[in-house]
Structure formats: structure tokens, C-alpha cells
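Only one chain is shown below, in C-alpha cells, and it's the form predicted alone.
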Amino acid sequence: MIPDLLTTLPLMPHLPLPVAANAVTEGIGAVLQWDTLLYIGLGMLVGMLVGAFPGVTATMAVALASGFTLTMEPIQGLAVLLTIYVAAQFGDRVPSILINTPGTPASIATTFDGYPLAKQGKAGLAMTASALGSAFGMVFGIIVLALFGIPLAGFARQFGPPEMFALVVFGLTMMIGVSSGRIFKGLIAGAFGLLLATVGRDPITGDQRFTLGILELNGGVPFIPVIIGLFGLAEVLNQMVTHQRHKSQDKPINQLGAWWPGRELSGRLFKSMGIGAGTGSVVGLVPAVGGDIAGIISWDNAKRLSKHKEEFGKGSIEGLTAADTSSTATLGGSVTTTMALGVPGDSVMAVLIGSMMIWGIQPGPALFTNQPSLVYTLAMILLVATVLSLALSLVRMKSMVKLLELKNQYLWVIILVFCMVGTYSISNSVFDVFVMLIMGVIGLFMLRFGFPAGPAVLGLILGPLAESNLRRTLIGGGPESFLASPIALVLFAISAAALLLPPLRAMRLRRKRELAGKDEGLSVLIP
């Protein structure tokens, strides 16, 4: 049941100041309760450990934790899941800097300069700069959420069935379009998710379909077991099959050196933080474009604007700070698009939507406008989690070096147990465990053959929304309704560009390389 704090007056552009102030105080007050703060602390510890262990992604951790949080009140559950996500953004920098292995995909760009700095005996300085940049980026992203969440939701509130269907298509194609160049496989994964979404009852008539006579499927394929199987169990099975170890077989660097930057370095840090925050906040508003992409873009921007370009890739404190600031700044924008539009900003937000729907909270245009206090509740959770994670990150974490030497086999056992127990605890159903196991095997197949899991989960979650709005549009006004909506046409055009431009760009680059190769061959033949 949703707490009374979420049932506030609708927020309109002409909202009276006392009502707006009431929404702010209610939203913040919901977080400043001892039990909610306790859950934030628990999420912080889990998230830091998750980030520190290579191979255990934030998506996997949030998926596993979601099974245990469904019995909590929504605010408490959101506190745990969001804090895990925040803290993982800090913890994943540790292995990136000390063993040159990203703790999560968001810290890929951290390895560009973090590990070279550690080899120079500046690991402590690198970890401090990373923590400060991550905190600055997170706070900047929180400001984006507080400023743009409600206006964006108010704009999207005007959407009818044609616009909502176009918005779902936009979100799905954006995740497919950034599937590491695997667009065709992303399309197949998305189609698989949409196929799963058709199981259960017809959203218009209520008739049963594709249930195969299984009573448990009348309500559709359960979200959480699918998510845990695809992101949790599949990753463990993949590591067990491949015996995946750290990319670097060297022992973690344990000579951390100095921890605090001097006055000269501090000035360079502030400039890099500004570049990273600006880049990350813009990238984060685009659905499905996560911190890994933002970090790489910001690192490149910082290099072009730096007076010390020669240091980048060899141990640049500017490159490290810009990348980490940008990758965390995306979180605020990701939460904004997820809650205000109902379209997941990244794979973690897709998992979060599944949990919220079970709690009875439907992300989308009506959420923030009808429940404005929720904006400030989410912002406060993120802010408290950021402050606590920063404080823990600035402690000399020599003990983390020992944790990095822990064998993966121990982690596999722990994660497998959590997968089983977490799935069963959702509804005390053995059927859910079977669904999780089946999806784990399917997820292993997808990992081994390069099919991204994100579009599949997104298709499952957004499929019913897409189908119901498409059918309402066709029944109400026919296909012409899409042509009469400028917003729908723009979203369809962007969606088409997200699918077509990457392969066209790849073909163009391939053509250039072929022409360059022919020119080199002619230059060799002609004296």
C-alpha cells in the first residue's frame, strides 16, 4: 500500500506556494525517518561491496535486492534499491584503479587514467579524486531531477494513446540502438521481451492467451524472476562456464600513497568536474544511454579542452575526474526520465520499474504531477546516499585490497543462494523459482551469443503499455491518429534514427578503410 505521504495534491504550473512547500517538506520528511535512514545505510554497504567486486554489476545487485524489498513500504524499498545503485557508482572505482578492471560498466573510463595513476604510486590520490568527482556529479544530477522532473512530467501529461505508444517505441529503440553495436541482436532481444509480455490476459478484452493452461501465468510472466534470471543467475552461470577471472592477473596495487590533492591539482579538478557534470546531465536525460557512454564522452571532451593533453591515458587526474563525474551525473537524468515518462533510463531503472509496479506505483507522466512529494523523496534519498557513500569512500580502504583477492567461487555460491531465496520470497512460489532458472539459462545463451538482456526486460515491462495504447489508438482514430500527432512523429523519427544511423555510420567507416587500403596498395605499386 502506498503511504499517505504520496497522496498529495496535483502539482500544476499555477500551484500555490504553500502547497508546493508542503510537497517539499513531506517528500524530504519521508526520508528523514530512522527506519528509512537505516535502510539507506544497509543499501550503501551492499552497493559499495557490489561495486568493488568485478563481475557483480549494479543491475544484478538491484535485481537480487528487489526480491527482498517487495515486502517493505515503497519508500523504504526505494531507499534500498536507489542507495545500492548510488553506492555501486563509488565502489566500482576501487577495482578500476587498483587492478585495472571495471567494477561495473559505468567505470570503464575510470581505467583509462586510474590504473596508470596507481602504478605511479598515486592510487590514494586517484581514489580521492574519483570519489569527489562522483559525489559532485551525483549532486548535479539530483539538481536536474529536482528542477526538471515535475515540468517534464507535466508536459508528458498531455500525451494521449498515440504519443504514449510512440514514447514506448522511443524508449525501446534507444536501448536497442546503444546495445554496443549489436542492433540486430538487440531487436531480437526486444522482440523476445514483447513476446513474453503477451502472455496472460488481453489488456482490452481480459481474455486468456498463451498461458498453456498454467494457472500462474494468468497474470502474465512475473517481472522479478525474469529480471533476476537474466541479470543475476545468467551472469554467474557465464562466469562459471568461462571461469572468468579479473582481466589483470596481477595482485591489486596496495601502495596507495598520498590521499589529498594540492592547490594546483584542486583547480584542475574543478574544471574537470564542470565538464563531466555538464556532459553527464545531458546524456543522462536520454533513455538507455548509461554512465559508461557518458564517461567516455566526457573523458574525450576533457582531453580536447585540457592544457595537459599528453597526460591523458597515462595518468591524468583531469581525465579520471571528468569521466567519473560524468558517469554519476547521468543518474539524476536517468531517474527523471524513468519516473516522469515511464521509460527506463538504463537497465537498473528497468529493474526498478518492475519493483514499483508490484508496489502499485506506476511510473509515467501522472506520477510526479499527482504525487509531487515523490520527486523530493527520491532526490533526498539520492542526496543522503551520496553523502554517506562519499564519506565511506574517503576512508583509507586498504581492507578493500584484500577483498579484491577473494576468489570468484565464493561469490558464485553467495549469489546463487540469494537468487533462489530472493525469487521464492516474492510470493512464496516455487513456480517463480522455475521461471528464474529458465530465464537464467536463456540469459546465459544470450550472453554467450551477444544478445543484450536490457531490451528483453524493457520489452516485457513496457509491452502491455505499448499494446494497450496502440489498440486504443487504432480503435479510436485509426492509423491516421499517428500522422495527426507531431509529438508522435518526432518520437518515431528519433527512434528510426537510433536504429539506422549506427549501421550506416559503420558502413561509411568500413568504406573509408577500404578506400584507404586501396590507396596504400597503389602507392606501393607505383614507384
Given for the second form:
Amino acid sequence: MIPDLLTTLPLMPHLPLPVAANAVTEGIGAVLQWDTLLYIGLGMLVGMLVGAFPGVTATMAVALASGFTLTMEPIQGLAVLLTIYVAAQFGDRVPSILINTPGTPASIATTFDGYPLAKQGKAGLAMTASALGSAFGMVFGIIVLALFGIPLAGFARQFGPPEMFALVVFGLTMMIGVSSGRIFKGLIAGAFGLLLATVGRDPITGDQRFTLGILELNGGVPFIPVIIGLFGLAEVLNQMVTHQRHKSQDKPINQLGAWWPGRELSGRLFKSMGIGAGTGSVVGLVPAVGGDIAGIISWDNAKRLSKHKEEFGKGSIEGLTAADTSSTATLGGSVTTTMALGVPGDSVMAVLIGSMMIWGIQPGPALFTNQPSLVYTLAMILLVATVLSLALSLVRMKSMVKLLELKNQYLWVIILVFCMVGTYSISNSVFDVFVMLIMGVIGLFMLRFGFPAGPAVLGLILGPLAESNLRRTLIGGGPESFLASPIALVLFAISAAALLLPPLRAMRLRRKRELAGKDEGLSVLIP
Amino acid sequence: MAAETPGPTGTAERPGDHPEELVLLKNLPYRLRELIPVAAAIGLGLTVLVLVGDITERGTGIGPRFWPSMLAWGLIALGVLLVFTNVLRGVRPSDIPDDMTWWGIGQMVLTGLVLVGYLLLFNVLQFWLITLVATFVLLVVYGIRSWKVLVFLPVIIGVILHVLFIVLLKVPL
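What does the same protein look like in the form predicted in complex with the partner chain, given that the last one was the form predicted alone?
Let us now look at the entire complex, which starts with that chain.
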């Protein structure tokens, strides 16, 4: 073993030590360029603002930003998009704590204890604990990326068509399984996305499909306009149609109180951070499960392990820290599965994959094994973004409170104009903007009727991969090929469990409650 | 899990509970409303099955029609399943969105008209000019009457977009 360790790095056993060390320095060096750092700074400002405005999600911001990052160099573009994501995870805690409204879905669990703490006059303390926890979670997630990125990609390189198809099914069902219990509507949304992906040329024979004689559709439905329409325009339209003319916006709490925790409280924070980081890292590795789910699971875990259970939900600094640490710790795992497997870790990563494909980078098993330095570039971008976001969070939080008083209408105008110009700038095509407008209306329909947009985007991105691998498998070895692959079988089994277990568990609990209700009724009748 | 947060319809949802566990709403209007997504799923499935006939098929076996047809049949099956889960059984409170307002619908229609007009004038008039006018009109549509906002916000947005897209990214607008 010792000679092996001297000649290779444990994480890159297939590479000789000088090559591996070169990958690390090359990866880090790519970020430490003044222009890349400048783009990280730009992404951080955008992300912080995005996070602070309720209703503007990180997915929406990354989708909008993808419009103007496509003309950049890939590393610079990735720096902007990833930093927006990181900074939004810090900024979104502010409205969660001060007006009980999550800035993005990732901070839903922040409201459980953040707002009660603010009502007790401890908003400053809550925001500091949240920022520290978020930074700790992020660093933990980055370690996961650095440790597992290349080994996971190496493992996935053994995948053939049956395994790749099973992997796509796994990614889609995981996203549907966590679509707030809307399993059938999630499946319909996923099928809609997969159907959109069939427009254009057939991936195997090259025959035209569903182009309706429109020349621009020969190359398929352009996915960035679809993403901007579904996540950007649709959200603004939904806010618009439900807007009440004379209703005033929620006023944020502006009495922030103390900012730094004492020694006793600091000890409790560290324990919560540990719970959050552990939970978030594991949850993040599961494709399509994002920070919102991780935050809630971690909040529950922290409560179970706490000596102060009674404080949870009423203003527990432990609950707040565990939830926020966990939701950011998912990011490293999410980037890992996205890049190493080509299956998006969450909806932001689905958007990111769309941009990467336009840059000519295909996320998947070959990416990290052919370009190991990219792992360290990504890790470094995330690290720099985290440090800057933490610093800005601790210094400028007071002024961010004022942002919450801005009217939603100003944001609508900014987002709408960015949707239009950003979409046009992708390929200077008016057709793309019309696609975006149509998808905005479809997205509004989906929002109003409970269809999650995430599976639709995932279906659009993964569609060609799913179809070509399924057909190759069936043409090559028939359905038996799936039965002959243990990896495919395991992935199918997990996918089936993700779809079937939540409703079965719910049915069991509902039946239990009904029986308990009957028992109570009987005990009243029979004294 | 003691903490309760208000759900989208004002009902209490407990963090961590699976939404399927909530009490289902049995009101007829809510359940009938679910026929719209059912119709959308089945309608889309049937449309795809009709359009699949236009795809050239070379020989028999697993060709370009196979995957879209499979997805279309899947959509139809899922639409039928929705009838059982959402129309006959009941609707979860979180599936009921906030009410639409006539004011909001009017704003959306006007927004659509302004955006289409804005798009059609791309490459026809100066970009900064149409952006200035479009943002001004949108702000007026949304009920903003402060002259400072009506003057400065369109100018700021116009300048940022001009610098970002035309100067830096060289987009031909």
C-alpha cells in the first residue's frame, strides 16, 4: 500500500502522482484569475439579492443568468451561475427570519425557528447563526465533492446503455418522489418534458419528429428558453394573477437585537452544525433531492437529539442552525452527482446542465475522469463564493432588511425584461423568445394545477439520453439486458420505492388515524 | 414536529409531514377543477398519438415512433389515474392555489401585449428606446404612480441592459 500512496493520490488512483497534483493546482489556478474572481463577485451580488427577494428562486435566477453567461468562457460562466446559487442560499435566510417567508424553497425550514426567534427580538442572532451554519454546511459539501467526485465518475464509467437508462429513470423518479406528494402530476410533468425532448431529429435514425414544418424546431426545442419560461416568466405571471391591488406587503421585523452568540450557545451551535452537515451531505448525494427536503429532515434530526426539544418550532437556535447547515451541505453532493453521473442533483443543476451543454461540456461519467482538474475548479469556485457570501452576510445584513420593503412590482418589471433580452441573447433569435413566452403560459398552467416544473425540465434535458439508451438496450439484447444488470435492477428498485413508499406510508398513517378516531369514539360510548 | 406553518391555502401544514397525510378536501368544485389537468394529460397523449403517424418508420421494430408512443400511452394512463386519486378521492389543500383576481388577470393580459410589442420592435427601433418605453408602460400597468420611480427605474434598467448585453456581450439588438 505504501508505495501506491507514494505514487498516486488516493482519490485519483488511476493517475500518477505528478498528474494528479497537476490536476489540483490547475483546477485551483483556473479560479484564481482576476476576471474569474470578478465574475464570482458579480454572481455573489446577484445571488444575495435574489435570495433576499421572496418569490425569486435560485432556479429562476440561474435560469435568467444563463441567458447572458452563454457567451462567456465556460469557467467564468460556471463561476457566475454557481456563485448565484451559493449566495442565494445565504440571502434567502433573511426574509425567512424577518417576514416568515422563505426567500427560496431551500429555506423553508429556516422559518420554523427563525421567525419565532425574530419575534423574540433575536433576529440578529438568528441571522448570524444561520450564516455561520450555512457556511459550515457549504464547506462540508465541498469536501464531499472533492472526495467523491472522481471515484463516483470512475464507477459510473462502467455503465452501459441499460445502466444509463436506469440512472435516468432513477433521477426522474427521485425528483418526482419528492414533488410534494404530487406523484402522478410529477410523472405527467416528467412525461411532458420527455415528449418535448422528442421534438426535432430522432437520436438514432435522424428522422424528423413533431417539427410541424417549423424550421427552427429541426434542432429540437431550445431548452434555455423553456427553462426561463417555466421558472422565470411563469412565477412572475402567477404572482401577478394572484396579486391583490390594495393589500400591503408584509413589513419586516426591524428590531434585530444582539448579533453574536455567547459561549454556551456557541456549543449548541456546533452540535447542530454537525447534525446538519452530516444529514445534508448524505441527502445531497441523492439526485434531485434539494436543500428544502434536507433542511426539514435535519431540523427533525436535531430535535430528536436535542436536550431542548420544547424550544423547537418556538425559536430554537439549534433547529435553525441544523436546518440551514443541512440545506447548504446538499450543494456539494448535488454538484457531485450532476457532474459525475450527468443526472441533475436538483432543479438549479438541471438548468446548469442546460448551459454546460451549450458550452460543449457534457456532464457525465467521462467528464471528471477526462478532466479531473474540473473537480477542483468547481470546489474552488464554491469555496471562494462561500467565503465572500459569509463575509457579506455578516457585514451587510442590516441594509438587506430595507430590500424587503421594495414593492414586488419593481421586481416583476426587472425579471420580465431580463427574461426577454436574456432569451434573445442566447442565439439572437426572436423564435426563442416566443418559445419562452409560450412556456411561461404553460408554466403558469402547471403552477395553477399543481404540476411541478422540475420533472418537466429534467425530462427535457435527460430525454435524448433516456430514449437512445432504452432503444439501444432493447435493440441490442432485449429486455433481458436489464435483468442481467445488477446496477440497473438496484436503480429500478430504488426508483420504484421512491414512488410507491410515500403514498403507502401515508395510507397506513391515515388508516391508523381513522382507527384511533374510532377507538376514541368507542371509549366515549363504553365507559 | 410541533411547529406549524401556514400552507398555501392558509391551512396548517406540519413540517416534515408527507402532504398525502393531510385531510383531503371533498368539495365538488375542487374535485371538478381537477378534471382540467386530467383533460390536459389525456388530450396531450391523444394528440401525440395522432402526430406520431406522421413520423417516417423504416422497417419494423423499435424505431422513432416507439418512445413518443410509449410516453403518450403513459400520459393517458396517468390522466385516468388522476381521475381516481384527485377527482373521486379528493384534493389535498396544498393543491388549491391562491385565488386569481380580476385585477391580476387584467395586468397579465396587458403585460402580454406589452411584451409582444416589445419583442416585435427588437431590431426595428433603438433598443434603449423601446426598453425605456416598455418598462415605463409596465410600471404604469402595475399601478406605480411615483414620478421618481417612473423616470429613474426605466433609465436604470435600460442602462444596465445596454451595458450588459450590447456593450459587454455584443448582442446585436
